[in-house]
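Next up: just one chain, as C-alpha cells, the form predicted alone.
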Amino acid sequence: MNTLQALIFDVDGTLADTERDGHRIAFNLAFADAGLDWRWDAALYGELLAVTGGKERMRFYCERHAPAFLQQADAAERIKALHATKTAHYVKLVESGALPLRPGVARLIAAARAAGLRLAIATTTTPENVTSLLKASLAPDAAAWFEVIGAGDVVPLKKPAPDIYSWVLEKMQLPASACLAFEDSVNGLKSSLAAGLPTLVTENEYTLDHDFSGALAVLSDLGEPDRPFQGRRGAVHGKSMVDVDLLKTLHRSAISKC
C-alpha cells in the first residue's frame, strides 16, 4: 500500500497564521480576566512556542516567570481554568474571521477532496479551536471533510511525541506509507517522522531559523496561481504551488526510498 491516500494536516501556523495573532492574544485575554499580569508579548511567545500544548505552556512560562503561581494547591485546576477561558477568545477571535487560512490552503483541500484523497487533522490545540478554525475559513460543514480529527488531549504526550499522529493513523486504519503530513515547526516534523510519515513543511515566521532536516520539501506556504510560493529546500519539480500532483510526485519519492 505505498500508493498516497491520506493527507493529514497540523493546524497551528500549517493552516492558518493563528498564534502571533490568534492564540497570544487569547491568552492575554484570559490571564486579564483572571486579574493576572502576566503579559506575552510576539517576542516571549515566540519562544514559549517551544512547548507545544496551551497548558504546558502556560506552566513552562510560571516555572520561569511567576514560580510562586505554581505552589498554589489549585495552580493544576487553575492552568485548566485559564486555558478554558483562553479557548473561548480564542474562537470569538477565530469567527469574526481575523484568522484566515494560509496561502493556497483552501485550494489544496478543494482539489485533495477532488481527487479522493482522504483528510485527517493532528495537533495539539483543543478540538474546538480546530472545529471553530475550519468552519470559519472553509464551510459550515468542513470539520466533517476531515475523516479523523487528533485534538487536544487524545494523547498524553505533546509534540514532539508521535502519539497525535500514530493516533490518527490508528484510527484511519492506514499505514504512514499511505500518506503525506504538513508541518510548519520542528516540534511538528519530528512528531511526524517519529510516526513514520513523509512531510512537507511550510515554514512562518516563528519557526525561519528551524532545523527542517528530513522534510520532503520547506516552502514558504502552498502558493496560488497568481502567487507562487518560495522553495526553501527540496526539489519541486518545476511546481510553483502545491497540487495533488506534487504531493504524489514527492510521495513517491519518499517512498521509493525506504
Contents of the next structure:
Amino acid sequence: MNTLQALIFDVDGTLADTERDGHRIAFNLAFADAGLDWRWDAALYGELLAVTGGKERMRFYCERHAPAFLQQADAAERIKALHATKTAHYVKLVESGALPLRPGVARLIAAARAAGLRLAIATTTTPENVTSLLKASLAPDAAAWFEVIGAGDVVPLKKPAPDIYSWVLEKMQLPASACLAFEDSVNGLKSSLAAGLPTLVTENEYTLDHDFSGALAVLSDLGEPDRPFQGRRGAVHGKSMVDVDLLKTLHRSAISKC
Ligand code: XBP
Ligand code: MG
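Could the form predicted together with xylulose-1,5-bisphosphate (XBP) be given as well, to go with the form predicted alone?
Starting with the chain above, the whole complex follows.
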C-alpha cells in the first residue's frame, strides 16, 4: 500500500531553470509590448519570486512599485492581458530550445518510466508552458508520459497552499504516502509537505538560502554519471546521482517515520 508508486514533479526551477532566462525575459517582453517601462532585472525578479503565479507576481510588483496601475478600473483585465502576452513570449522561448532540462531530469524520468512508476506534474505555471517545455526538452509526446498535469488556475490557491498537489493526488486516486514529490523552492516544499508528500529538493540559484526543513534530502541537482550531485542535507546512501533505487530508499525511510 505504501510502496512508492508515483513521482510528482514541480516544473519551474525543478525540471529546468526557467525563471531568470525564461519567465523573467517573457514578462519584460510583454511589458515592452504594452508600452510599460517596467523592467525586471535578475535581482528584482528574485524578490518577486516570493509570490508564485505570473498574474499574482505582477500584482505584487504593482503593490510595491506601481500602485497607480492597480487604481485603474480595468487593472485585473490588463494584468490578464499582459499575462497572455507573456505566455506567448515564454512558449516561443521554450520552443527555441533556450531552456534545457536540469542535470539528471531526463535520465531519471526515463528510469522511472522503465521501472513502472506513475508520473505527474504539480505546478503553478500555465498549462501550455508545461506542455511546450516537455515537448521541446524531452520528446514530442512527452506530455503524455505524465498521467496528470496539474497546472495554473485549476486550483484557486497557488503554492505554498497544498491545493495543486492535493488536486493531482485526487486525480491519480493515490494517497500521498504512495508518492514522492520533487521541488526547488520553499513555497513548493511547503505546498507538497502540506499535502503530505515526502519531498526531495534540488536547489537552484534563486533558492540557495531557502529553509528546506522537512525535505527528505536537499541536493544541488539530480546528478549524472559524469556529474555527481552535491548533497546539501539528508542521507544519500552512498549515491552520486538520484536513481529509482535511491528514491525507494528515501521513500521507505520517510514512510517508516510516519
Ligand atoms: C513557479 C511560478 C510560476 C512562474 C510563472 O512556481 O511561480 O508562476 O514563475 O508562471 P513553482 P505563469 O515552481 O513553485 O510552481 O506566469 O505561467 O503563472
Ligand atoms: Mg519551482
